[in-house]
Structure formats: structure tokens, C-alpha cells
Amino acid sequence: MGSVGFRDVARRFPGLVGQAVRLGWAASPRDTVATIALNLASGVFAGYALFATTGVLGALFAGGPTPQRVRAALPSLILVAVSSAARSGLQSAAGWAQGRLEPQVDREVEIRLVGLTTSVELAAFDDSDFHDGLERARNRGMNSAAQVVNNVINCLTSTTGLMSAAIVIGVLQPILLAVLLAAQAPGAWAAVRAARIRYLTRFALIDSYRRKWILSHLMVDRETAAELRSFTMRTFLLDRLSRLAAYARDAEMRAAGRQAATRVTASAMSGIATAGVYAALGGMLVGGWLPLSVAGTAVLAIRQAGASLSQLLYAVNQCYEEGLYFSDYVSFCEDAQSRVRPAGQAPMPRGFDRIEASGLSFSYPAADALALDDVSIEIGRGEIVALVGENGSGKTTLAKILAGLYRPSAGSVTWDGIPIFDVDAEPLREQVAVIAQDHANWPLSVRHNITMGRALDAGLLAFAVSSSGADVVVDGLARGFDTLLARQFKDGAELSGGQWQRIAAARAFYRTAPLLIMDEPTAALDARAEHALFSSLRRHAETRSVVIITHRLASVRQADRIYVLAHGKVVESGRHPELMALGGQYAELYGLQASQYEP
């Protein structure tokens, strides 16, 4: 908070410009160049302009006939008329090649934004300062860099004129500039302020602008309203949203006087020092230091240096809000940047013949305790490895280690003793497939749902919906592979859980990745496709190695390897018959669940 004050901003503002001039160049170098250079010849027209004026002013008060008069004022009235004519298709220009800046200062963002955050290690979507970050990144930051673009533009341009005037202003009388720059302060003061005021404000409520945002969005999303209403939360949520709201309004009605009064303050201050600029002119005029005919040009340079000084106030102070706001982009970009994995240095092999993983230990950002303390396993090719245990005991956590979405914070995991965080991320990733428990239900067509992005191999394809059991959905639906799974589109088909479940199996069938991790596969299976997925497995274990995470333990008992977590440690492992005999933890669960089919 202490990092906006008025200093802070006159210090940052040079590298703010200089930030907004490179976003520019990589948006579009040609349009960058065109608007810097159209406006900085406008501004050179406009005093152009003001200095024939004085000439023009110069002969018309001569004395003489009047059309003698007018005659001596015709070379210096072309030259005015020439220079506004120039100086306005510049500026029309310049308005043209901003106007393509801005949408593609847009783009450029985006893209800039996407691509970091979906190239982040996955821990980062555990910590919720990450999430502060992206949404105001995301949110009013990531709209702010093309304004900040427009209005350094326009501080560009507005500069221009003022240099213009003030130069014309300085040559007849330099007292008068230093009078119009001390009546223009009260409003710069104003600006600094009321933006200031703003964005602390609009700083503090971000987490309350999250929170009604999941609120409001969960009030009216397709996949709660049958819950919200089935529960009748409908004022339960209404009276927390309205809270929410009530609190953010009131602390922007808060800031809102106080800018206000800011504003009045300013304006009284402004229109003193406005009035003693005028004095100060007839003084001068009534003492005879200004000709009349410089008078009138200095009056003409002084409503032009004051505009332009008000715009340049007024575009400082939207690059001073703006920025404000763009630099949140920066710093998420920024921090972003510092959680992407770094490159990897080994070549990632194609296969394995054994993975082992040692010692590791895995904590989550804020967690008081760890979700894996020094675990160690091993999987061999063609192996069927189960993992066991209770809610909250680290498996889903091992298992994506495992995939190389974590990284341990002690301990390895390596293919034939290459350490996996030794390669680059995506060549590792494209050698795992994974049946996650939280699959996503992709708004896309059941083949780019199954296909995930690869190309299209209609043998494969067919292949990994026979072993997933999703032939049976995809042969239900009216357009087959072509639906569209989302019922708020037009032709969009919706799917039960289950039905989304062999779509998600299928995906990882598609993948011909030697490890193939399964996280409770069947969740939402009935009892036949169950039977079915789990009897494909062995046949898929010649060929690839399985990682198996489930709680019903009937469905491991032909797992090559079982190991059994509790409380992020492995406390058992071996085979069913061994595990049994060892009357532990697995046998008390396999008991118990045995147990609910006897008479």
C-alpha cells in the first residue's frame, strides 16, 4: 500500500512509459512507430500554427486602411490555416494507428497471460495468493495494459502540445508560464489522489469481489440449480451475497466522498490560480511590457497550454490509475514466471523398465502438516500397482508426483534412473496418462473430449472406446462422435457421471503412454462396466505399466504390488494374499467392505 504515493508514482512513472512502449512493439512495432510519430508532428504544427497567429494578430492591429491591413495578414493566415489543416490529418492519423494498436496490445496480453498460467507448476493453483494474483491480473489488470498503452499515447501527445504552447508562451513572456504551470498543480494533486484513493480501495475488496463472484456464479450456474433448490439454499446464499455486497458498497461509497471532496478542494484552488493568471496578463498589458497583438497570442498559448496541461493531467492520471492496475498484471506475470518449470537438461526415454520413487515428501502452500513423508515405491513394466487407503491419506497426492504435476519437496522419482524433474515437463507428460478423479467435462465435440488435442487416429480411437465401455455412450448419442457435451449449447447432449467416467477412461486409452495412472476409475461406474474396465486392465498391463487408486479393494486383489497409505506414509505393501496374512490396515479394510455382502 505504501508502494502508490505521489512519489512512488513520479519515480515509477518513466519505467511505467517505458513498459507501455515495449507491449506496444510486441503487439505491432509498424503501428507503434506510426502513432509516436504522428503525434509528436502534430504537436510541431500546432506551434507552427501559434507563432503565425502573432503575425497575423501583428498586422490586423496596425495601423492603416483595413484592407491594407488584411493584406499584410494573408501570408501569416495561410500559414495558420496550413499548419491546422497539417496538424489535424496527423492527428486523424495517429487516432488510426492507435485505434489498430489497441486490439492488438489485447491479444498480446491474453496470450501473454494464458500461456503463463496454464505453464505453471500445478502446486500454484494450491496457494491462494496465486489466485489473488490471477484474478486481479486477469480481471481489471490484464484490461488496463491497453489503456495504459492509449493514455501514454495521449501523455505523449498532450506533452507535445503543452511544449508547444509553453515554447511560444516563453518567447513573449516567460513569467506567464510559470504562473499557468503553479495554477495547474491543484489538479494534478487532485488526480494522484482520487486514483490513489481508488485503487486501495478496489485492492482491499478483491477478495470480496472473488467471493461474490464464485457466489453469484454458483447461484446461477445449470450445475447447481437442481441442488440449490433440492436444498432450498436459495436464501441462505441470497443473504451472503447480499452481505458481500452491502460491505463492498459501502467502502466504495467510502472512497467515493473522499474523492469528492478531493475533487472540490482542487477545483477551488484551480480557479484562484486560473483567475491570477489572467491578472497577471492584464498587469502586464496595462504596464506596457505586451504589445496588444502579443497579448492576444499569449491569451490564444495560454487556453491551449491550459487544455493541454488538463489532458496531460488527465492522461497522467489514467496511466496512474491504469498503471496501477497494469502493474498487477506485471507482478502475476511476473511471479508466474518464477513457478514455471524450468527446462529440463536429460533427454526423457520413451519407455521405462523400472520407476522408482524415494523418499519422498510433499507439503501443500499454508499446509501445517505433510501429505507425504518419505514414501518410496517401485513399478516395473507391465505391472498392475494398487494404491490403498483412507480419505486424506497422500495417494491422489503420490499419484500426481508420479505424473510429474508435483514436485516433491525431498525425494526422486526416476525412469531407469533418470530423475523425471531432470526433463522438460512436456516430453515427460506426453509418456503419462492419467484417469483423474476430478476429471473436466470439456464443452467440445465426444471425439476432441476423448482425443484431448491429438491428432485424429480413427484405429485408436475405436480402441480406446471398446476397453473404456464409452462405445455404449457414443452409441447412444443422436450425432455420435460429433455431440457436443454441453447442454447450454444448441444440440448439446449431457451426460450422467458415469457416462462421463468411460469418456474419461477413454482419454487415457487414446494416450499410447507406457504409464497409465488411474485415479478411482470407477467411481461412478454400475457394477457391469466396473467388471468390464477392471477386466481390461490386465491386457492393458502387457503392454503398459498401471497405477491403480481405489477404495474398492475387490478390484486389486490381482495388483502385482499394493501399497497402503496412512497419513501420507507407506505402512504396508505387498500382495493381497501377503497383506491378509499380515492381518494390518488392509486386511481391516478388506474386511469390512467383505463384510457388507454377507447375510
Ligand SMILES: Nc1ncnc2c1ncn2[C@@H]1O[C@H](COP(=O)(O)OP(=O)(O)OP(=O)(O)O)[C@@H](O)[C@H]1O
Second form
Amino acid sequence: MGSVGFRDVARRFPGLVGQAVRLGWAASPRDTVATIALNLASGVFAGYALFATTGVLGALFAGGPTPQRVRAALPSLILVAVSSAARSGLQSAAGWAQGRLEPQVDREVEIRLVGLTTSVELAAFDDSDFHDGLERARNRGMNSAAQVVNNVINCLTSTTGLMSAAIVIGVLQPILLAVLLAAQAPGAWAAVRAARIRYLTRFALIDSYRRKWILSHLMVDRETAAELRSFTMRTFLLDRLSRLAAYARDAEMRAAGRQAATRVTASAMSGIATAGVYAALGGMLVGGWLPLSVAGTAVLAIRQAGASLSQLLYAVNQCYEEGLYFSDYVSFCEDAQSRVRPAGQAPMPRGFDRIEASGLSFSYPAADALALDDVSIEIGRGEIVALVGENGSGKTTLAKILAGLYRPSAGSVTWDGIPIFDVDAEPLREQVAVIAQDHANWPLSVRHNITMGRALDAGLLAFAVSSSGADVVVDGLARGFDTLLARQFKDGAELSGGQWQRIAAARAFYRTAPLLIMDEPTAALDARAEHALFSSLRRHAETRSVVIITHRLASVRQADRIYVLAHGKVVESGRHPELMALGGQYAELYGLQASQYEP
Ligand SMILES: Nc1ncnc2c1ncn2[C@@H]1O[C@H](COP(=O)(O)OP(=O)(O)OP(=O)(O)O)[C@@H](O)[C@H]1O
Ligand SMILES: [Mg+2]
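Following the display of the form predicted on its own, present the structure of the form predicted together with the named molecule.
Time for the whole complex; same chain goes first.
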């Protein structure tokens, strides 16, 4: 960006205008057309008013008694008044249309960004480039869209004002036009330079802004409030925050100094240039090249042109500056679009007899090691399949691939021979129910936390809460299913960790899907709830297949097959007695747990 100069601005500008018009059009074709048309019409009347002024001045400066001259000027004066009024009226109407356009553009860009972000593949969220882009697009880029549209329109407004004045001056005396344009060059230079300084400063500071933002967010967040106090981290964090803030402050202050110097230079040069314009005008008058009435109109036109030109420069400058941020938004949208899973070719099967995962390998973006390395498993209809292994062995990763959330870098997952990554994502996910290890606690009502956007089915809801133990939780809440689970809002309730986990389980049971995946569904549950949940596994397996991930090995003894993972590989598999007989890792882990209960 350091090499961005005036020519680059000029080159980028048409593209920016195109994007702004397209965006305005997408948000509201009617208001976009109205804004542009009304602005152009008002420019026409501005020019007309200037021309009529020459008539007024010509009549006033003619010879004869004053009342007669005033009478002669009257028709032109009425023309000036009418066209000025028309111009003001049209400008107000254009301002109204422009004011309506802005919120519509805001909504359009926000919906587009969130719409795209929610449809990208999950793996994007493990990619720091994606986060950087998202942060830039959301924090500044999104807000700049309406500014770009606004400023493109302001450019148009000031250009019509300028054009009308320039045409009038050009018709009256062409030489004056060249002088006038030369007078505005220093302002243009200063505007572009100041914008560049500002953008470069922000660009250099973006990383430190992000750190500062994350840190200050953590310091005022409810989730971290308790730990911040119990670990007495206040001074430590405040110190870091103030150092980051000081760094940004100093850089911004240096930039402000350089911008001021640029502006002073530009003002001095503009002053000299303006003096030159008036000197030229005086010279022409003295030399008799210009009648007095034309000189009077020229002064008015020069003032109008000067005002329009500085407006135009300001708008171009804003366009350029906001355009730099807006291009962050545009490039994020392009990047996100390329990360959206393409539409599937094969139709999604309803249910399955056998799911086969073969030769699965997967590594997270920017990670060196494979999280999964040539893993093959199978799941039959109505089976309970357990995945066990030490922390970081790849169980959650495998579960997410089975759920169609991550695409493996090698290998395939098939439902009765149909590869699931060849079908559309949504119909596949409709057929998988997941209790995630890191399930989200949605700030919604209990009911919505369980139905998760699906239509309400009272019978199913009752089944889901009773089989997950969430019924007890709901009974304890003053407003039952209607209780808002967000303490930060009025009348909101908060649940304990285990209570939340029961809600997460109910959420999965509410989905009538042929594949149920439970990733550590009992980590936060008390002994009674844990026992109840594991005892209900067989019942769930009557209607669907269950994949269960847990460290409580006693509860996977009933599984039809157990896969033991280590360092991303399946190292053992079989039923509980077979694995115990094998005397490998499973037997060792099982023995360790069992020994804790021995006297
Ligand atoms: N989002 C991620 N980005 C990068 N690496 C990850 C990510 N999630 C997990 N990993 C890495 O992948 C490996 C497998 O992680 P995974 O979550 O599948 O383990 P796990 O068997 O579920 O462990 P646990 O028993 O602790 O839940 C680990 O080495 C982990 O560091
Ligand atoms: Mg896990």
C-alpha cells in the first residue's frame, strides 16, 4: 500500500464507483436511481441559474436611470430565483433518497457477510488468514460500504455543481477555466496524501488493534470476570493493555503531525493559486477582454466551482480512504465464497445400513502433524460404536468428519457406498445429531436451545428432555421452557455446567436422525445422570446408530465395537472382552480406571 499514489487512486476509482452503484442497486434500485437522477437535474438548474445571473448583471451594469435598469433585470432575476429554488428542491429530494439508501446498504452488506460466513466450511475457522480477513471485513470494511456509496454520490453531486460552473465559465471565457482548474491541484494532492498516511498507519496498526480489542474484550467479559479476580490478574492485564494502547496512540499522533504538515503546504499553495486566478480576472478586465457583467458572473462561478471542487476532493478522498477498507470487505467476501462447500452431485440417501470410513487423513490448517492418519472404521445400522483414546488422539476430529463438518484430505466416508462429501451439506447434516464436546450455550430460550430452529413437536420435546435428564432442569426454572438462558439480560437464567450439558444432549435427542454422535456427553454430569444417559444408549440404538466418545471406559463395555485411537491412528479395535484379552492400550487404560475403585 506504501506505493499507492495519485495515479493509482485515479485507476481504482472507476472500479469503486462500479461497486458502489452495484451495491446501491442491490440494496434499493429505486433509491439509487432517484439519488442519481435528482442530483443530475439539480446540477442542470445550478448552471441555468448562473447563466441567468449574467443577464441580471448585464441589465444592472447597462447605462440609463436606475429604476429602468432594475426593471430590465427583473425577468432574468425571476429566472435566477426559479432555477435556484428548483435546484434547492431537487437537492433536498436527492438528499432524502440518499439518506434512505444508507441504512439499506448497511443491511445488505451485513446480511451478505453473515450469510457467507455461516456457509463456509468449518475448517475456515481454524485458519488465521480467514479470521484476519473476517475481522477486517467486520470491524471496518462493513461500515465503510455505506460510506463508499454515500461518497460516490457526493462525488456525483459535486461533479454536477462543478461541471455546471465550468461550462458557464468555459462559455464566458475559456482561459479562466484552465486557471481555475490549476488553482485546485494542490488541494487534490494534499487530500490523497493525507488519506494515504491515515490508511498506512491503520494498516500497520491492525495487528495491535486486534490484540488490544481481544484483550479489552476479555477484561470486561462475563466469562472471564471470575478468573480475572481469583487469579488477581487485573494489574498484569491493565499494564499490557496500556502498553498496546500507548503504541497505537504514538503512531497515530505521528501520523496526525504529518497530515497537518501536508495540509499547511497545500493551503499555502492553494492561496497562491487563488490569488493568481483573481489577478488573471483583474488583468482581463483592465485589458478590456471581459465585460464587467461577465466578470461578476465569473466570480460567482469561480466561487461555486471552488466550493464544488473542494467538496469533490473531500468526497474523492473519503471514497479512496473508505474504499481501501471496503476492498477488505470485498476481498473477504470473495475468499469466503471460495470456501463455501460446492453443491453436491449425488442425492442424499435417507438413512443407511452401513457407514464406512476408509483411509481418513486430516490435518488442521497450518498444523504440521496429521490429526488423523489413515483411519478406517465402520458403523452398522443400530450399532453402538465407541471411540476411545488419550487426550489429543483425534477422536473429536474423527467425529467431526463423520458428521460432515470437516472434509478429510484423504480417504472417504460412505453411506451404503455413497460418498457423503458428494452430497449437499444441509441434507447430510439433517441426518446427523451431534452432542459436541464444546457445545454452544445459546442465549435463547430453553425451548429454542433444544429445538434449535426446528418446528416444535411436543411429543419429541418431552422425549428429548426426559432421556437427557433436562426435564429436571426445566422443572426448576420459573418460566419453564420459555426461560431465557442468558444471565446478561433481564429475567435471564444461568445454568450450571452439567445442566447445560443435559440441554445439549436433549438438543441431539430432539433431532430424529439415523446417526447420533455423542462427544463426551457426560463430562460434566453427576454420577446419577451419567448412569442414566449411558443406560439409555441401547434404547437410542434401537432407532439409530450411536457413536460415543468417552473417557469413562466402564460405560463402553456394552458397545458393539470399540476403536482405540492414538496419535491420529486406530491402534486397536474390537469388543470389550477382545480388547481386554489383547492386553494393549485399552486394557491398560481400563485397568487404571478400575484400580481407582479398588479399596
Ligand atoms: N481446531 C484445531 N486446530 C488445530 N489443531 C487442532 C484443532 N483441534 C484439535 N487440534 C489438534 O488435533 C489433534 C486431535 O485433536 P482432537 O480434538 O481430535 O483430540 P481428542 O481425541 O478429541 O482429544 P480430547 O480427549 O482431549 O477431547 C490434537 O493434537 C489437537 O491439538
Ligand atoms: Mg475431543
